[in-house]
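Okay, so here's just one chain, in structure tokens, the form predicted on its own.
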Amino acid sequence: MAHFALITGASSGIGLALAEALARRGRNLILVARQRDALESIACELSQRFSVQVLFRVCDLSQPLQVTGLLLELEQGAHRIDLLINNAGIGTSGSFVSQDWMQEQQLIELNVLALARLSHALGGIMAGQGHGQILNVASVAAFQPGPGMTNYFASKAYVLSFSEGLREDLKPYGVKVSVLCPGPTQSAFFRTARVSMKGLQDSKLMMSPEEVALITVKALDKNQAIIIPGWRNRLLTLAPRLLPRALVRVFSGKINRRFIKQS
């Protein structure tokens, strides 16, 4: 039976990044994601480049019944599943009472339940195996609050504590669990997020999917724990740790919002 890598998000920005360096390495992968013009275009591409299986799954994981039926379908295939990469993810900014509830929702959604619920699904069965890997994105920004993206940065902050803790639960069981912590990368998450790029494109903490991609796997094969690309992403994550809460959530919100875009 083939084994697979399964990404979620993986029609652009780190999805599609770790996705090709995977490739790259010979892995089989079933790609994830909403849209399936691209995902078609990617599959037959890094079919043909490394001369591996690449299967696509079209499914808004935003949603829990499409949920439920890629894990039907997962869970009856002939796929063996041995790395499972939790990377879809979306962002809002503004004040947290000003947002639309079922932007607020879908956040949560896809963020948080659909991450556990692939985890929990996929993890068991890693387990039952006796091996597997997981890896689930989560941010820099799941060190601090974050006011101005609160819904944002308290999801990542879930991923981040979820993803520790489910590292020592499976480890008598033989499955690795890391997490991904990049800082500000190159992708349509800042528009999608409406936060202004300015000031952002040109500064030396902004990376290209691809490093951050390289940086990780080179991390999952160390079976590292929490992955920072970057030592300038390292160094923020500490000040946190450091200063006063007061201090952290009151310099975070006044950070973000120089960014948010005003409607």
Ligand SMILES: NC(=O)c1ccc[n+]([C@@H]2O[C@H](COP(=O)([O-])OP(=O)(O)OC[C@H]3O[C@@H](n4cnc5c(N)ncnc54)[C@H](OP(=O)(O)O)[C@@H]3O)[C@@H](O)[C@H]2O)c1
The other form holds:
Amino acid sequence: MAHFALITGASSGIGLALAEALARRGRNLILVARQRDALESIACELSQRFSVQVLFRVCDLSQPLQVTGLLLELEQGAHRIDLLINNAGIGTSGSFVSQDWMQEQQLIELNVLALARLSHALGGIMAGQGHGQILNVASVAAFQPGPGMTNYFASKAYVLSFSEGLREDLKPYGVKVSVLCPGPTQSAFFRTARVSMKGLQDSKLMMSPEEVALITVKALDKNQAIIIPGWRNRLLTLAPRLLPRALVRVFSGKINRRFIKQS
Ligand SMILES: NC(=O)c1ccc[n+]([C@@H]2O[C@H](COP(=O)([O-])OP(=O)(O)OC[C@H]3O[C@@H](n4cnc5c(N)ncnc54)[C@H](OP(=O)(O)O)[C@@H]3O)[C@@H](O)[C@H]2O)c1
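Show the other one: the form predicted in complex with this ligand, since we just had the form predicted on its own.
The next block holds the full complex; its first chain is the one shown before.
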């Protein structure tokens, strides 16, 4: 049975860069996202360039019924998944109560529930096989509360804590779990989250998705628990752990509000 890495949110940004980095290493891939055209052309390009099998599944992971369909297909299919990358995620910004609830719910369904559900289903299969690896994508936002992007920061705190717990849970079964915490990375994320890149664009903090992906695949080889790409981002995550919590949440809100676009 052929082995595959399944990557969610592989149609752009960090997910696409991870797909390319893994295909370059000869990994077969299953790409998941909503945009069929993008997935189809990426699958075609990667399979031709790197002579690997690249399949794709169109799925809106914020819709639980579609996640059920995807899992049924994966469980019945002939593809053994030995690497799961839960990368798909969105951000929202602005005062939480003034935001459209459906968008906030979609964020939780995608960033939290779909990630937990895929980890549960595929992690369970991996545990049964005594082998496998899961990478969940959090953010440097996971290390502090984020007024102005409250729901997004909280979702990433969940991903960090969940992944660290799962790592210990699955250790006895031979399944490795890591969590990626990128800092600002050039992608469509900022547009979707309605966050301005002004001032960040030229910042030394800003990384390319390809840089993040390269660091990540090397860290996965070493089974690193928490992957924070770049020393500047590592420093950024240290401050909230050393400073008083009350100060951290006020600072964090001030920084976020500088970048939030007014509607
Ligand atoms: N960019 C940053 O600065 C940054 C920093 C820290 C963490 N992150 C995290 O990195 C991850 C990837 O983000 P990115 O920066 O690469 O942004 P991106 O370019 O906007 O990529 C997001 C990916 O998620 C997919 N997606 C969005 N909603 C989906 C849904 N409902 N169902 C299935 N797939 C969905 C998108 O594909 P479709 O539109 O085709 O569905 C796309 O492939 C996210 O979890 C994000 O929170 C990003």
